[in-house]
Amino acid sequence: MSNTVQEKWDEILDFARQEYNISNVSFNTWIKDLYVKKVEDNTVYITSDNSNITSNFNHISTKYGLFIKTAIHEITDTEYDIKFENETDTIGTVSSSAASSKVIHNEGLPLNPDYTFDNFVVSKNNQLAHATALKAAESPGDIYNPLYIYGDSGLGKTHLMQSIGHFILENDPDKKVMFVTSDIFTNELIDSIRKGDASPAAFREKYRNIDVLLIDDIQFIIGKDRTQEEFFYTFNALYEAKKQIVITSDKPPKDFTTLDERWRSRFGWGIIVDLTPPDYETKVAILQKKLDLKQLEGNSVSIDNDVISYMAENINSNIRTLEGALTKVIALAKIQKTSVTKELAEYALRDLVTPNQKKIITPEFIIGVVAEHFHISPNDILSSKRDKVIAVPRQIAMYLSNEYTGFTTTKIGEIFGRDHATVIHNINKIKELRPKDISMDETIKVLINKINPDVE
């Protein structure tokens, strides 16, 4: 009899999976490399050779305990309680329960559809943020509040924050889920003002009704004090009411010099964790995947092995890029109605790809950086637009093509298809910013290391 649970433990956690809806990146993260240890005086003993699931035991133990004992029941129609043991500790069941209705409450910025756990490839470079991000998607406000994830540009923050929302709204779309950039958060604030509504009720109600609020780019709130100060009522507010918050940043809040240590320290009441760049494997199953969702799309898209490898090798800043990369060979391809070749790759990024050469910062350059950073096109940096959003981008462009690329102003107003004067105007005019305008300084500090990490 000890040994049924045993002989049957595949068809016993693809019944839990199927008979409580555990969706495909739970079970996988959780539960997939779960096996019995023993079984005895009536008890399984559950344990994993995976260090990441043994280390989260309480948690599995609290979440899918129940439905695992359930399902050895009805398998092997036989009671047997189930205790979860690593190493060290062994861990008893805790009953859980489950509960949704069906009208989802999406707030704020529409969450993309592409962007859910299912779509996050995994690897040493992000599996505690992955793992950490899931269990706050899990249990929202009770573990990992708030949790904050930082890194670079393009490492994937965005997307792990979203596939928060979307996991939380497929398993309670009662819940109200507000997702912002700190840009969005700040001028609606300022539009309250501008209102004349002294006390914005209506932008705190709004920020404070919400069981789960994303904010992306923190670092944009950080310096602007009237900002600063109203997001962290929000999130004392949402913290008391064991909302959960999520922020993403590019860097540790260690790092904001200018942060008060009261704020400091209530991004660490839950917990910090980073994306770092992907190494090789890495590269190669985030576009593995990609051709994967681009077949589901409907696209017939057939890449060659050695057309990955180049890829994977050779592009080193970012995922978004790496992924950008892949469109652009595939659209070239599509183009020349012809088969994607290594060389057709060599070809259509030769403007991204220059092996065994030092990166050239060039105007072209940081002008795609800042942009990219600020949310706007290269277009418009170089458009007549004046509207702030736009305008202050393009003095900052200039000033860093001043810095860092050896160009005479000269040429960089033929560049920027501006005269001698703007372009001296502008690069004094964020010269003169820097020392008095904190945010403005850390925004520069944050585009010099993405322009290159080598330059002080």
The other form holds:
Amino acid sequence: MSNTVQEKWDEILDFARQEYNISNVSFNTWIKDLYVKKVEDNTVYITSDNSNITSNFNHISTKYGLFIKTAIHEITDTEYDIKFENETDTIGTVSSSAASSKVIHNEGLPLNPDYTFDNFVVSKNNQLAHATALKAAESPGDIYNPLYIYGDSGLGKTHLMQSIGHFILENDPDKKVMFVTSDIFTNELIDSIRKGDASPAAFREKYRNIDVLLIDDIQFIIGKDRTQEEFFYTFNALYEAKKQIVITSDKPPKDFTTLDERWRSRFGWGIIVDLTPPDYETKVAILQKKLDLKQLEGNSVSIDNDVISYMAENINSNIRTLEGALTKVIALAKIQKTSVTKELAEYALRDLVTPNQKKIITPEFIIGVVAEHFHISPNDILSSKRDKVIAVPRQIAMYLSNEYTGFTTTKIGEIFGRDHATVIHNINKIKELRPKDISMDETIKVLINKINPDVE
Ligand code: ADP
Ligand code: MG
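Could you please show the structure of the form predicted in complex with ligand ADP, as a counterpart to the form predicted alone just displayed?
In what comes next, the whole complex appears, and the chain from above leads the way.
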């Protein structure tokens, strides 16, 4: 009996997904990788090997526990309790109560239809921000209020913020989601004051009457005394009413040094997360995602993989630039009525592919990048271990240090704790291998991109 739950697990999860309209992103992020560890005393113990999941068991249990429990009952015809557990701890238990299913339809707010969780590529550099945004969207006003997302331009802040709006509306079309940029907020306020409204009642009314406030690029409000004051008025009203507030900015709250501490600290009442620049693999995945989207829109574009890697390797600034590059390449191919080749991409992107600002590359930095890439530790590289999984990355790190740091081979030897002859031998070994071993060559190209040196 007990192993029926295990045997029918996929079916159970599928049933839960269908029956309760669990969105793709929620399913893929929280549920897909769950499995049954054991069934004992009429309890199904659920776990996962993914730490992003186990560290969020509380949330998953609250949001989806009942769905899973009910699905188990439906599919196996037996009622079980469920427990989410990782190795150290048993977290949530779920008891029965009624669950509701939802109708999905969109209000047609001025949200960009492409800025959804489904279209957001998740990777190391945005995983925490993504998981946090999703949790906020699943329990608006409840767990992370406000949610404050910061990062440089073009890294996905607006996309992530609007994903929350879409998600909430899909689950509950009656929710009033307000997305504003901070300049719209400012202009609306100025307008209402100009109309002779000394205390802008209509303005306040409008912003108090919503369920979710998404306010983009808050940095433009900070320092404008009247707007700032009005914003915090709105903030307080919404916060007290437990309405979800999402804020984006180009910097963390602590960097708003001119802002009064009593205001600044409010930004941190919920949670603060940041977005960092994408690595090579993420850039490739994003380009592919954007291509898929273009294809869905009916544009039959096909682009070779080497064009994609060329773009991912050479465009380092941000995702918006990367996307612009893709559009540009496709447009040029259309005009010239040719296919998208690497030559065409090189030509189209010649002014985008510019060296980044100078930075100092050291062997230590390279060791870090190489270690991370091969999922080993920098200490492994510096150790005397001879297994191939460590020796090869070590040789590559020496080679790259020689190519990109300007350090002498003697100095490199000191840092790696190896004698001069060994260093030379290892460097030459990789030099000889590169032209012969395509996959080695590819790996090194990716690493060079990760190191992102100033040379072309
Ligand atoms: P920001 O608001 O941080 O300046 P945006 O949210 O406007 O950046 O993102 C810029 C562009 O990059 C958008 O077209 C967005 O869809 C895209 N983008 C950013 N991050 C991702 C991601 N992780 N996956 C897919 N597209 C992304
Ligand atoms: Mg933005």
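Please read these numbers as outputs of a predicted model, since none were measured by experiment. We call the rigid core the largest set of C-alpha positions that still match within 1.5 Å between the two forms. Residue numbers count along the first chain shown, from 1.
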- Core superposition between the two forms, C-alpha change of His375 at least 2 Å: yes
